[in-house]
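So this first bit is one chain, no partners, the form predicted on its own, shown in C-alpha cells.
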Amino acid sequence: MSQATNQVAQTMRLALIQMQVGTDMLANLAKAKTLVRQAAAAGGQVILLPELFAQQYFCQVEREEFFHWAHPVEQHPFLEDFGHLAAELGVVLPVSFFERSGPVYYNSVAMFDADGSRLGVYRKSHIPDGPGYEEKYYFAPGDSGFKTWSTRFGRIGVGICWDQWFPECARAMALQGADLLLYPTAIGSEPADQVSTPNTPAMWQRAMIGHAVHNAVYVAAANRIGVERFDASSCTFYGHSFATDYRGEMLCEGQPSFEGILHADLDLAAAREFRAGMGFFRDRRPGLYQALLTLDGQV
C-alpha cells in the first residue's frame, strides 16, 4: 500500500522528460533513469517520460517479432527498477510500457507513487490505426477504464498519446478529481501526408489546452524527438512537450531539437478554487448526454 499522506497537496513541481530514443533498449532505459535523477535533483516531484520510451516506435510497421518486447506486469524486465527509483528519489513516476496479459497485448502505464508502490495500471483506451501508426496491429483497446490516482503530490490522471485527442477521456479523469492530466506521447510526422501534415504540433497542443480550459485542470504531455526508421518507413518526432495551466496558459515547452527536462510549478490550491468558481461541473447535464454513449449519436 502507498504511504502517501492524507493531507491534500497544495503545490507540485512537475518535470517533463523529452528524449531521443535509440535502437538499444538498455541504453534507452539508462538514459531515462539518468534524466529522472536529474529532474528529481532539480526539485521535480512528478516526473513524466514519453510513451514507450524503452524502444524506438515499432508501430510504424507490422512485425510479429516485436510482440516479444511485451511482458506481463509482474514479470516485467524494467518496471520494478523504476518503482525502486521512484522510492529512492521520493517522486511520482508514471511509466509507459508494452504489456502482455495472457494472449492479449496493451499499451500501458504503471503509476508509481513516491514510496515506490505501484498504484495501478492504465491501458490505453483509444488505439490509432494509419500509415506510420499501426497500433491496432499490436494493441487491444484498453479495458482498465480511465484512471485517476491519489499520490503524495496530488491527484493525477494519465491518458496515453491518442487518448489526448478525446475530450471524453479528459473529462472522465477530471470528474474523478484529477488535479493534473498527464499524457506520455509518441507523435511526429505523418508519412502518408507530408504536404499538409494534419497533426501539427500546434494542433496537437491546442487539443490538450482545450482539455485544460474546459476542465480547469493542469495538463502536460511528454514527447520524444529525432528520426526513427523501420524498413521504408520513417517518422520525425517533433518534441514540443509542454505543460499548460488551468486557464490554458503555456508554462513550458520543448522545441524539436531539445533533449532534456522541462519544469513547471503548479498551484493546485488555486486551480481547485478557480475550478469551483467556474461552475463547469456544477452546470453539467449528464441526463442530456446519452448520445455520447453511442458511436453514431443516435439515441
Contents of the next structure:
Number of protein chains: 2
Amino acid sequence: MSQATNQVAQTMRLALIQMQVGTDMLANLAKAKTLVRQAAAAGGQVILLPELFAQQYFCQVEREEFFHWAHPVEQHPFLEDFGHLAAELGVVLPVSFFERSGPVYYNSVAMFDADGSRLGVYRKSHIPDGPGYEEKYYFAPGDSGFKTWSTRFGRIGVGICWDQWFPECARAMALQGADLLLYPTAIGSEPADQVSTPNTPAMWQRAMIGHAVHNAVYVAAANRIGVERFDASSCTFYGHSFATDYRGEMLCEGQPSFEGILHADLDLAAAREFRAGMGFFRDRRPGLYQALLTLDGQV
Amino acid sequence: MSQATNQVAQTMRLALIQMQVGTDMLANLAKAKTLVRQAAAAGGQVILLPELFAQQYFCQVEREEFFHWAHPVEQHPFLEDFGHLAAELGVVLPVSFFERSGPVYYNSVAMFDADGSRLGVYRKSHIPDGPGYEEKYYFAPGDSGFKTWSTRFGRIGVGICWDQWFPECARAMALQGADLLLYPTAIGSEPADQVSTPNTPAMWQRAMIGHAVHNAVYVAAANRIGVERFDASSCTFYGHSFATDYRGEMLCEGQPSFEGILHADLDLAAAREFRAGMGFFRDRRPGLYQALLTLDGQV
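Switching from the form predicted on its own: structure of the form predicted together with a further copy of the same chain?
Next comes the full complex, and the chain you just saw is listed first.
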C-alpha cells in the first residue's frame, strides 16, 4: 500500500467477494463493508464485490417499484460511503450500483482508487434479456464506452456481467492497456421450465478464460450465491467466482456454498512480458475487422 | 451425402485428421489421402487435415530454398487432386497449402465442396513470428479477408493456426453465419532454451473454446504430431486436435501419440436455436467497438 500512483505496479493482491444478498438493503451494505474490511485485512489491494450487491437481483421480474433503487452518481445514498471505505483501507474498490441519469437508468460501476477518489463510472454496454434476467426492462444500454483506469495497484478494466460474454469488450479494455479485467456478476440458474439447462457455470468461466488467453491478461469475476425469490419467481445464484492468470490458469474459485473472500496474487510484470512475447497485439489486422462494427456482418 | 446444397444442413459428421509429417512430400500426400478415405469410410462428411501437411513445418528455420514449395492456385501440383478426392468421396475438404501469387507468398487454404468444386481460397490473416515459428519470413499477411462457405454439409469458416488466437477472426466468421469454425494447425513445443514453457496445449484449446462460447458455434482444430528436425532445430508437435460444441464442451481430442482420425457428430439445428436464444448477436454494440479497428486502441 506504499506504492505511489506514478509508479507502475508490478504485483497485486486481488480479493473477490462472493456473497448472498438478502431482502434488507442496509444489511446487504453492512455485510459488503464487513467483507471488504476482511479482504483488506488479508492483504487485498483490489477488492471486487458482485453486481448490484445492495439489492436482491430484481431483474428476475419486471416491476416499476424497483426503479426507486436507482440514484444519480452525485446524489447517491451509499456510493460515497464505499469511496470513504476505499480511502480508509487504501484499497481499489469498483462498486456496482443502479444509476439514474435524468429519465435514463443504467447498470453501472463506480471505480474508487485507493485514496478514495472516484476515477469514473462505467455503464454496462451489453444488456441481457431472457427468462429471469429481464434487464432490458430496467437498463438502457450504456453509453460510456469501455473503461480502464490506472489505479494505485495497476491498470484495471471493469465490465459488468453480460459484458463478460463479449470478446469486443475484453479486447477494447486490453487495447487500453488493462493489466486485469474485472466482472461484477449476478448469474444463476435458468428458470426450471427451460427444456435443457446448459452447464452455464462452465460456459461462463470459459468465456472469460478465453478473454484471458486472447489478451494475455488476468481476468476475475465475483458472483453472488443463494436463492432469491420474488413471489413465484426464484433464482439460485451459483457462485463460482474466480480469477485466472494471463494464460487462463485458474488461481482461485468459490464453490456455490461458499460465502466469503477469494484471494489471488498477480504478477503484473510477468504478464506484461508474456503479453509482449506472444505478439497478439503486434499481429492484429485492424484493416480486416470492419465487419465487427456491424450487427449483421454486412460491410 | 444425399443432402442437396439448397437445403440447410441439420447435422454433420466431422472428421479431424491428426498425423505426423515426414521429409518425403509424396509420402505425406499419400498418407493424407489414405486418412481422408478412412475418415469418409467412417461417415465423415467434413474432413479437416492439419496445416501445410504436405511438408515438414519448414517455418522452424528461415531458408530461401523452401519457397520452392509454393505454387499458384491454378498451377498447383496437388491441390486439384484433393478436389477430385472430395468429389469422389462426396466430402467437404479444406486443404492447407503454400501459395504463391506473383512475387507474394501466402499460407492458404482452398475449400473444396462435396462435389469437388473449389469454393474459394482463404489466406492466413495473422502471421506469427517467434523462435521456431518464423512465419513472417515466408508469408505475407493474407489479403483475402475472413471466409465462410456454404457447403453441402453446413456453413463453414476456416482460419489457419495463429488465426485461432484472435477473437476478431472467429467473430467475423460467426457474423457470416458459420455453423462451424475449422483451424488447420501446426503447433508444438517451444525451443528448449525458452526460460519458461507455458502449457500451450491447454492455452491453445482455451483460446478456441472461448470462440465457441462467445459465438455459440462448433469449433475444431487438426494438428500434427511427432518430432521434426531441421539440422540443429527441432520441434515436437503436440497433437491435441479437438472439437468442441457451441457451449465449449469437448467432443473429441487426440493425444500427442495418436495418429489417425477423430470424429464428432454436430447438431447444427440445435446450435442455431441455442445461438438465437443466448442473444449474443442481438446484444452486440458495434457503435462502441471503434477501438478494435486500430492497432493501439487510440480512436
